[in-house]
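Next comes just one chain, in structure tokens: the form predicted on its own.
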Amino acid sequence: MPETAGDVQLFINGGYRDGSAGRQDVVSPVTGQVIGSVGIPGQDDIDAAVGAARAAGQAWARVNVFERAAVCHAIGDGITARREELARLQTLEQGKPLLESLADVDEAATLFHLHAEDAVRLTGETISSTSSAKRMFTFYRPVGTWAIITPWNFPLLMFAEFVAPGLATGNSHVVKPPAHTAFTVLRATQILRDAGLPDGLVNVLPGEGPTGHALVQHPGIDAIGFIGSSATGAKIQANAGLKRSIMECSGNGPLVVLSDADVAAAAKAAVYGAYLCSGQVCCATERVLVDRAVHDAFLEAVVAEADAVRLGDPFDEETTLGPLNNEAVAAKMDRHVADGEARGAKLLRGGRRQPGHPTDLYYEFTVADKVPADSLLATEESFGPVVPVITADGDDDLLQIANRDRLGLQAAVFTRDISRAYRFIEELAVGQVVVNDSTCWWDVNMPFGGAGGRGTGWGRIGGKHTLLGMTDLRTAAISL
């Protein structure tokens, strides 16, 4: 296991430089040890990165799509070649099991290949005109320079989710990962250089709120790509004005178990959705709504699945649940569990931090029954390894409870009846509905994002839809 990540610099205009606002030590949630430090950007660094991105982007937009695709393919190949190194570094700084980090790295590489091919096939159309003297057609142009603000739960993957389609369609980027999970992304910048990416198209400035705020308001930024909490997303949007944005924010489930469900499969999916990345996923098993008719059988199956979860060293191949990433999310779990118990929830498993580990961030896998629908476990995104079970009476009640939430990202429904499945697909107020699988089910080609009228943002991450969000549809009208 690597013990350190080293002291790293900002990545601006194809080179590395110290941050003018000093340095920040980074402590691993796995070991509790300082594993290195990152440079923190000042306003001059931000100005330099945005200036470099704008200058490089003007030239990149004129490069033909096949050449851009070739560079993206080379980046994907480079990520694959350094798969083990990147995965181990990500686990050290983030805390997730190594097998999960390996999967993240593989998916990041796939995204560069996928979006390279998507961009080549992103074509416009010829449109009929009411004038015999005109011909109209459409094509796609890059939006320009993007500020990309990513979270700490999937450091490399969520970098790739924006940068891969952005580069493929001719955009430039200034990326702000959180300072405490920036090592993997900064290590990947060498891969960009080796792949022949022109200087300035991708710049990386680790930082926290002030850095993000400065980027969002910077006059040289044309658009914003954000993945993170709804609270932060609202602040960004309040300061962004009319800048283009893709906002993928918080989710709160639910996983819905109907009376005819395969309860064993539903239980396995619920537990998986709560231990993946220690529950620190926007589409995690945040709420489980169970029809009273199958409650007892479902709960028995959940407890059996929960007992198979292994909390421990994320570099151990037997581990399925690593530490939480930071104290704030661990304290939130403490608060939500305590609130649930005070309101009458019954803890069947877990509910506390497990002693005997290098840090106080190793949280036991938690199962709570009889969770009140107005408790914090039900109404807020816990972002931890917990299965909160809420009981309902029939499909109408399940739908009502599910849609009572202010968020609306991804839901799952378990049923053997295709008609009931279609009803939930149509009536759940979320962006995606997964039938008979986990709320965490994901495909790289899947358009992923929040439902309209909810507090989960807009736009889509995945497949051609991200390319469409990062481009402008240009219309030409030519006189004959």
Ligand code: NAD
Given for the second form:
Amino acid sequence: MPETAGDVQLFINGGYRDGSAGRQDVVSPVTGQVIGSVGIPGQDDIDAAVGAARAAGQAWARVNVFERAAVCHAIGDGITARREELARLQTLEQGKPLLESLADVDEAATLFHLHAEDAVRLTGETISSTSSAKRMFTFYRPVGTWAIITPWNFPLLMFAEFVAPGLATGNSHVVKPPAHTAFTVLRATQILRDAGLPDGLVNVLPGEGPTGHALVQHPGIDAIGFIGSSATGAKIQANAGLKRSIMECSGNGPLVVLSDADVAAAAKAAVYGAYLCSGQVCCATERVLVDRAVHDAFLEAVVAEADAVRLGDPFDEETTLGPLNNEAVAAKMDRHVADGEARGAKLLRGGRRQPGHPTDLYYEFTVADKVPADSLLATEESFGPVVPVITADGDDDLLQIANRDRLGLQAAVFTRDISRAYRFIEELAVGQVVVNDSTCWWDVNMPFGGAGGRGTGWGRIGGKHTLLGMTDLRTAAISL
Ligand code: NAD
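Which structure goes with the form predicted together with ligand NAD, now that we have seen the form predicted on its own?
Full assembly next; the chain just shown is listed first.
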């Protein structure tokens, strides 16, 4: 296991420098040890990063798309060449099992390759004119300089989700990861340099809310790419004025088990969706809505699956559940479990932090039955390793409970009946519906994002849709 991450600096205009607001020590959720420190930017650093990004972006927008794509491919290759190193560093700072970090790194590399190809194939159209003396056509222009604000649950992947399509389409970026999970992204900046990326196109400023706030407001920032909680997303929106944005915010499941479901498969999916990244995933199994007809069989299968989850050292390849990332998220789990029990939920497994580990963040895999619809486990994103089971009577009831929630990101539905599946695909108020797999199933090429008006943001991550979100449609009208 790497014992330290080192003392790292800000990445501005292709070089490394100390932050004028000092340094912050970082403690690993895995070991409880200080693994290094990060530089914290002051306003002068923010101005320098934005200035560098604007200057570099103007030149990059004039580079032809095949050359931009070649640099993106080189970045993807560079990430793959250093996958083990990046994955170990990410596990040390984030806490997720090493196998998950390896998958994240692979997906990040794939995104640079895929978006390079997407950008090459991004074409406009010719438009018919009512005038015989006019010709019209459209094409895509980069929006400009983006503030990319990311969370701590997928440090490298979320960086790649915006920076890969952004670079491929000619944008420049100032990236703000949380200070305590910035090491992997800062290490990846070495790969950007080695791949020949021009200086200034990607700048990295680790920091917390105030740094993000300053970036959003900065007059040199044209657009905002945000991944994080809905509460923060709303603050950013209030602050961003008319700046373009892609907002990827909180989720609250659900996984829905209909009366004809394969309960063994549903149970496996529910448990997987709650232990992946310790449940700290926007599309985690936050709520499980089960038809009463299959409740007992489903629960028996869930408990058996839960007993197979291995909590422990995330560097151990037997481990499927690592520590939570930070004290705030662990305290939230404590609060949600206590509230559920106080309101009548029945804990079948877990429900507490497990003693005997290097930190107090190793949370037992938790299964709760009879979860009341008004409890925090049901109404809020718990963001921990918990399967909260809510019982309902028939498809109408399941749909009604599912859509009562104010967040609508991704849902899963288990049924053997294509017509019933189709009804849920159409009527669940979410961005994506997965049939017969986990809420945590996704594909690198899948357009992913929230349903309109459902408190979980807008825009899409994945495929050509991110490119469309990070470009402006330019229309030309030529007089003959
Ligand atoms: P968070 O909202 O606390 O922080 C996200 C980022 O915003 C961090 O970099 C933070 O420093 C920054 N920030 C905080 N206050 C800010 C402000 N006022 N202005 C600008 N930036 C500010 O979220 P988190 O706890 O880091 O991440 C977990 C959340 O992210 C969960 O709700 C999860 O569902 C969501 N998430 C969503 C997706 C998605 O694709 N929809 C993916 C991953 C995570």
